[in-house]
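We begin with a single chain expressed as C-alpha cells, specifically the form predicted alone.
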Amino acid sequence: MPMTFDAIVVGAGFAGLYALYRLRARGYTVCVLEAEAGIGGTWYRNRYPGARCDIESLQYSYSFSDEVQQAWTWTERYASQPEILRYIRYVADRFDLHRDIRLNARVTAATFDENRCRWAIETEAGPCYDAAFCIMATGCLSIPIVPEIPGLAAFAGDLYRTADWPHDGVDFSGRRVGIVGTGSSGIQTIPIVARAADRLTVFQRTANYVIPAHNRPLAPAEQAEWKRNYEARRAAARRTRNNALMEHNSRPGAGMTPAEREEIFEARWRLGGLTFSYGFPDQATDRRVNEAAADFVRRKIAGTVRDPETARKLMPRDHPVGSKRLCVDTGYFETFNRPNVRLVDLRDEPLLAVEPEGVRTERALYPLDALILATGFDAMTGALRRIDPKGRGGRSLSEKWNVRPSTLLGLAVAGFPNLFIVTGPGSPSVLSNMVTSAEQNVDWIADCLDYLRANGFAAIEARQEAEDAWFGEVAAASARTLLPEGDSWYVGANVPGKPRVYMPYLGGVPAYLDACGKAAADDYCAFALTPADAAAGEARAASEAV
C-alpha cells in the first residue's frame, strides 16, 4: 500500500525544506522525497573546489524566521558551499524537519489519478506515495550535462564532474589536469586546481564576462547592523528587480558621457559581484550601453592577463553582457599568468576526441592524468522532464514542454491539477535571489491550498488560456531586452533539441509578485477549480463502473 499524505514535496534543498516547514505549520501532512543521501539540493551535490554563492550570504538565506537570522553568523561576504550546507542543516535541525524527509528516494514517476484527484508517486528505491498535492522543488540547476565527446569513456585517467564531486575531495598535487568548461562552476574551480596541479589545461568553449567577487570576511559590526535592520532590508529587496539589494542605479547610461559611464563601471568593478549587472537600468536594453560594459570588462582582462594572445582568447565578443550568467570570481583571470596554466580556445582549435592519454584537438594531443567536466546543466526544466509527470489523460509534461516550457506564473501547468512548481520557468527564479523567491512561491502555494480547503475544492489547475497569456507576458518581457541573444542555458541553447525560449521572467520581482497576488485576489479565476463533492462523485462512479 502507498504511504498517504496531503502533500509530497520533491527535493530537499532550500525550496523543499521551506515547503515542508510552511505546509506542516498549516496543518498538512507532508513528506519530502530527496534523491540524494543528504539534504541541501544544489549545495549538497556541488562540492567542487571553490564552490561559492554569487549572492551575498546575508541575503542568500531564509527570511521567514527572524530567530534564525539573528542566531546564525556568516563568516564571509560570499558563503562557500560547506558553510551554506552547514546553514541548511542548522535550519533543518532547528525546526525538526528531518523526520519528514526520505533520503535516497529518487522520484521516477508521478501520475495524476483523475478519479480520485490525487497523485501517485513512485521512487527508484521502491516505496510508493499517494498525495492530494505534488510540489516540485527540484531546482533549476540540478541535472548536469555530460557532453557527447567521442572517446570520453575510454579516458585512462580520472574523470570528474563539478556537479557530483567526490565528497572526500580530490588531491591534484603533481598531476596533469584538464578542465572543459568556463562557466560559473569552471571559473570557480580553475584557480583552486591551478594552485595544486603540476599542469592545468583549460579547454574554453565560450569566453565569459567575469567580475571579481572581492570576497572578504564579514566584520561583526557589519553583521550586527544587518541584524538590527533585517526586516527593512528584506522589504527593500522585494522592491528590486532581483529580490536583492545591489545598489541599483536609476540613471540611464544612454544619456551619460563615456567618461561618466566609465566612472560608474569602475565603481561597480571595485564593489564586485553581480552588482555590475545593475550599473545602469538600460544596460540590458540599450546596445550602446551594453557594449560599453562589455568593452570595460575586455579592457580589464587586457590589463590583468600578461600574455596578449591569452587575454584575447579570454575576451567575450559574441554575446551581450548578461545574456549568459555573469560569473563572479576570485583570481580567475590572474590564474592565466601562472606558468603551469595554459588556455586552449576550442573555437580556435576544436576538440576532436578524448583519447586514453588525454584530449586531442585539431592541433595537438594534451596529455592528462585527470579530466574535469564543468559543462553545465539542463537548466530549469531538466529535473521535471526527467521525472516526466503525467497529468490529465496521461499527458506527459515532457512532451508538452518539447513544444515550449510554458507555465502559469512558473507555478502551475495546464492539464496537471494539484501539481505546483517552485521557481519554475516563467518566474524570476535564476535571475533573482533564489532563496527568497522560493519562499515567496511556497507562501503562494500554501495560501492556495488553504483557499481550496476553506472553500471545498479538491483540485486546481491552470487554465490553458491563462497559461498562454502568461507565456506571452514572459516572452514580451524578454523581447524588450538584449538578453535572449546569447546562446545560454537561459534559452536552452546548451541542450540539443531543446526549444529555444527565454525561460526566466524578466519583468522583475515586483511585477511578478503583483501578478501572483492578483491571481489569488481574483479567487484564482485563471485556474480551473474542482469542487470536492464533484470529485467524490466522479470517484464513486469510477468505482461502481469497475
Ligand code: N01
Given for the second form:
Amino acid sequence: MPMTFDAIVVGAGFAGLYALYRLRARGYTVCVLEAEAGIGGTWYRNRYPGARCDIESLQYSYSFSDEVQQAWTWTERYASQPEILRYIRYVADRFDLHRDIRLNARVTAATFDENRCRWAIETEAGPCYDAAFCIMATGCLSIPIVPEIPGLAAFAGDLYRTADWPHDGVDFSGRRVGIVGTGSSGIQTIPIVARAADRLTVFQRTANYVIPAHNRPLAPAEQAEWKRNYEARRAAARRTRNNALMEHNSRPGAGMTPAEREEIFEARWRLGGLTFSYGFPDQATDRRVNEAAADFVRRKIAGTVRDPETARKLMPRDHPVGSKRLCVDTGYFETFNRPNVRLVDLRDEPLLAVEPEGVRTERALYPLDALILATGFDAMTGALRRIDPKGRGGRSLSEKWNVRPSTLLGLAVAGFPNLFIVTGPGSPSVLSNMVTSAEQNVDWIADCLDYLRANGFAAIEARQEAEDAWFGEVAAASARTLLPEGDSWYVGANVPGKPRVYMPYLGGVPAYLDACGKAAADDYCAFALTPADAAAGEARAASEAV
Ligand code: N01
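Form predicted alone done; form predicted together with this ligand now:
Following is the full complex, with the preceding chain placed first.
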C-alpha cells in the first residue's frame, strides 16, 4: 500500500526544506523524498575543494524566520560549501524537519491519476507514495553531465566529478592531475588543486569572464549592523532585478566616455563578485557597453598572467559578458603563474580521447594520475526530465519539453495538474538569489493550496494558452538582451539535442513577483480548476466501471 500524504516534495535542498516547513505549518501532511544520503541538495553534492557561493552569505540564506537570520553567524562574505551545509542542517534541526524526510529515496516515476486527482510517486528504494500534490524542488543544477569523451571509462587513473566529490576529500600531493571544465566549478577547484598537485593540467574549451570575489571574514560589527535592518534589506532586495542587494547602478554606459566607463568597471572589479554584472543597466543589452566590459576583463587577465601566450588563451572573446554565468574566483588567473600549472587550449588542440595513461589531444598525450570533470549540468529541466512525470492522458513531461521547456511562471505546466515546480524554467531563479526566490515560489504554492482547500477544488492546472503567453514573455525578455548568444547552460547548449531556449526569465524579480501576485489575485484564472465534487464523481464512476 502506498503511503498517503497531502503533498510529496521531491528534493531536500533549500527549496524542499522550506516547502516542508511552510506546508506543514499550514496543516498539510508532507513527505520530502531525497535521492541522496543527506539533506542540502546542491550543497550536499557539490563538495569539491573550493566550493563556495557567489551570492553574499548574509543574503544567500533563508529570510522566512527572523529568529534564524538573527541567530546564525556567517563567518565570511561568501560562504563555503561546508558552512552552507552546516547552516542547512541547523535550520532543519531547529524546525524538526528530519522526521518528514526520507533519504536515499530517489524518485523514479510520478504519475497523475486523473480519476482520483492524485499523484502516484515511485522511488528506487521501493516504497510508493500517494499524494494530492507533487512539488518538485529538484534544483536547477542537479544533474551533472559526463561528456561523451572516447575512452573515458578506460582511464587507468582516478576519475572525479566536482558535482559528486568523495566525502573524505582527495589528497592530490605528488600526483599529476588534469581538469576538464572552466566554468564556476572548475575555476573554484583549480587554485586549490594546484597547491597540492605535483602538476595540474587545465583543459579549457571556452575561456570565461572571471571576476575576483574579494572574499573576506565578516566582521562582527558589520554583521550586527546588517542584522539590525535585516527585514528592510530583504524587502529592498526583492525590489531588485535579482533579489539581492549588490550596488545596482542606474546610469547607462552608452552615453559615457570610455574613461568614465573605465572608472566604473574598476570600482566594480574592486568591489568584486557579481556586482560586475550590474555596472551599467545597458551592459547586457548594448553591444558596445558589453564589449567594453569584456575588454576590461581581458586587460585584467593580461595584467595578471605573466606568460603572454597563456594570458591570450585565457581571454574570452567568443561570447558577451553575462551570456555564460559570470564566474567569481579567488586566485584563478594567478594560478597560471605557478610553475606546476599549464593550460591546454582545446580550441588550438581539440581533445581526441582519454587513454589509460591520460588525455590525448590533437597535439600530445598529457599523462595523468587523476582526472577531474567539472563539465556542468543538464540545467533547469534535467532533473525533471529524468523523473519524467506523466500527466493527463499519460503525457510525458520529457516529450513536451523536447519541443520547448515551457511553463507558466516556472511553477506549473499545462497537462500536469497539481504538479508544482520550484524555480523552474521560466522563472528568474538562477539569475537571482536562489534561496529567497525559492521561498517566494513555495509561498505562492502554499497560498495556492490554501485557495484550493478553502474553495473546494481538488485540482489546478495551467491553461495551455496562459503557458504559451508566459513562454512568449520569457522569450521576449531574453530577446531584448545579448545574453542568449552564448553557448551556455542557460540556453541548453551544453546538452546535445536540447532545444535552444533561454530558460530563465530575464524580466527581473519585481516583474516576476507582480506576475505571480496577479495570477493569484485573479482567482487563478490562468489555471483550470477542478471542483472536488467533480473529482469525487469521476473517481466513483471509474471504480464502478471496474
Ligand atoms: O558548469 P559550466 P559548472 N570538453 O557548465 C566544459 C553554478 N555554480 O559546474 O564552455 C571540454 O558552467 C565547458 O566548456 P564550454 C553556476 O550557476 C555556482 O562550472 O561548454 N570541455 C565549461 O567550461 C554555474 O554557472 C557556483 O566550452 C567541456 C565547463 O565544462 C553552474 O553552477 C559554483 C566539455 C562546464 O561549465 C554550472 O557551473 C559552481 C567537453 N566535452 C557552480 N563538456 C558558485 O556559487 C563541458 N566542458 C560560485
